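Take a look at this single chain, the form predicted on its own, given in structure tokens.
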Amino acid sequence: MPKAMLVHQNGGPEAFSFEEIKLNAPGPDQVLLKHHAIGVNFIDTYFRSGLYPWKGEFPIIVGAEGSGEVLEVGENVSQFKAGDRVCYTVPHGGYSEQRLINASQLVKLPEDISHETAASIILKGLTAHYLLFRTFEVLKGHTILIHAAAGGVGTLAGQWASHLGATVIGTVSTEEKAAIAKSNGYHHVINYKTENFVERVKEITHGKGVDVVYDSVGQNTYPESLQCLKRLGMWVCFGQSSGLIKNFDLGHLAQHGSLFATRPTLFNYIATREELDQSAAVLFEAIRTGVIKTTIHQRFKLEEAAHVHQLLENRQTKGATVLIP
């Protein structure tokens, strides 16, 4: 029988347990898929823990993207057939050996595309493709600020937005995540351990400020992003690996310039099939030219989930994590 790490109560890294699963057969419209590689993300972090609750019974098996290859498909299923190589993102049930999935969550891998690149980029990269083209269209000329630009979807982003022709300012902890942040794409990187980063970007953009905030850090990071912003400017709340925002008060955004707000989630980017095929074959365009690469800093087994939570929740991870069935 096929192994999951499964999540009995909510709580920290412990709360794994690695235990055989049994699997059906697929039922109507699924897939039943064997995994090559996983994707790791801040949002597996929150369904283990119950920041994000959980609305179905427990046992959960978090994780939130995966590649792999499709074993059998149940009736109704034309457009995938035993043996394709397939990759999804979808909210939780990744970190397992064996799932079955709706194959209207799949979508098809190039044949030059790697497992572990896709299991690395999907989600990172459909959330950077709906941040940087639909949230906020970024232009040639366009100044950003993104936050934890050493981390998955900052890398990423940071290449996609220089591409376009953007000027982009990033902030990291540490001089060793500064270092990756500008050989993806930054021009400027602010460590926010020993600088304060509404100053330097007030100093970069000659007090203009920025055109756009991405923001996934949440409670520290705020209000102060919007003091970064020029009159009329975004920010883009897309997480929160700091914690929730508690303290969200609507008239910040009158005082400092008739700001935009937004709080956006990839799966409402990607709810019908045509979005996620759109999305999908812009992202393995950019991965197929050298537009955007991923690069995959820690490799670990399946059942090291909780170590690697640990890593991730202190934040100790750079770029992109994989499990390995």
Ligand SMILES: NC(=O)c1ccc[n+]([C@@H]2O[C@H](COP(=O)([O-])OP(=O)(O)OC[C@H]3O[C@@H](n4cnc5c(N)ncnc54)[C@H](OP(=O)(O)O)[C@@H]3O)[C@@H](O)[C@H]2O)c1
Given for the second form:
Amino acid sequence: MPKAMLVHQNGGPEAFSFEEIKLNAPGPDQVLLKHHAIGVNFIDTYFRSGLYPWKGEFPIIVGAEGSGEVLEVGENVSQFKAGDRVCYTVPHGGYSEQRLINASQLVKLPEDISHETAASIILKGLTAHYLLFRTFEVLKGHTILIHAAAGGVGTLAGQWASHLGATVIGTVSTEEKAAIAKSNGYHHVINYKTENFVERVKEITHGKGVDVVYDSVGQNTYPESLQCLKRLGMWVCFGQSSGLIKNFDLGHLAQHGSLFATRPTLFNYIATREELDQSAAVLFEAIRTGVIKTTIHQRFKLEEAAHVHQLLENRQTKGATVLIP
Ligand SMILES: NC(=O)c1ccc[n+]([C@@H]2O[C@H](COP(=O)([O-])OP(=O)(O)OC[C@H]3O[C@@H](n4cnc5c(N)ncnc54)[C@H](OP(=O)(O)O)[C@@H]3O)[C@@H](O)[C@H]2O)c1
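Next, report the structure of the form predicted in complex with this ligand; the form predicted on its own has already been given.
Now the full complex is given, and it begins with the chain already shown.
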């Protein structure tokens, strides 16, 4: 029987336990998939801890990014067959040797992209894509701020935004991470542990502020992120690695220059088959042409997921992390 990392009740990383699971044959529209690599993302910690409440039955299997091979297909599945290489991003279910998944959520993996690359980039890269092309369209001449610049999403977004011709400012918490951000497209890097990032952004932009802030840190960078923006600028709050924002005040948007604010999530941007296929095609092309490159800084066995979550939540990871079943 295949094994998976199960969470029987919400808690810290110690909540994981590596156990056998029973999988049925794929039902109508479903595919049975064998994972070759699984991506690790902050969203996995939210489902494990309960920050994102789990409405279904326990145990939970977290994991939102994976790549592998089709073992068997259910009724009505005509677009995939046993042996096909595929990858996906869905909210959970990934920390497993094998899983069932709806065929509508799978993307065919091109031959020239490895399973490890796909598992490290399909969620994070599609996120960087919608943030930079759809939530706010980054153009040549824009100046932008991205927090957690050396992280999984941050390293990809820096490279892509730089390629689009923007001036890219990033924040990080250590000098080692600053060097990583610099090699991932960031023109200016601020250590927000030792420097006042609002003052530094004002200095870098000669008092003007930036066109957009991509903020995944949440509580610890609010409301300062708003103070970094130009008049009519856009605050894109797409995560909460430091905790949920508790003091959001619509009045702050008026106060800091009639700002725009949004709280987007990837799954609303790839809700239709067309959106998923189009965005994945752009992402694969960006990888193929070298516009973005994923660096897997951490590689662990699936059963080491608890240790990986400790590292992620203690800000000790850089770039992407994959689990190998
Ligand atoms: N809405 C969406 O569609 C979407 C999609 C993907 C990811 N996200 C969000 O984007 C963020 C990044 O995800 P990721 O998986 O790529 O993670 P990551 O950036 O690799 O890791 C999170 C980083 O956040 C920074 N951070 C700042 N304060 C922190 C704190 N108190 N605790 C932990 N980390 C802190 C750390 O970088 P420093 O040490 O440099 O500060 C840390 O390395 C997450 O918030 C995630 O939820 C959102």
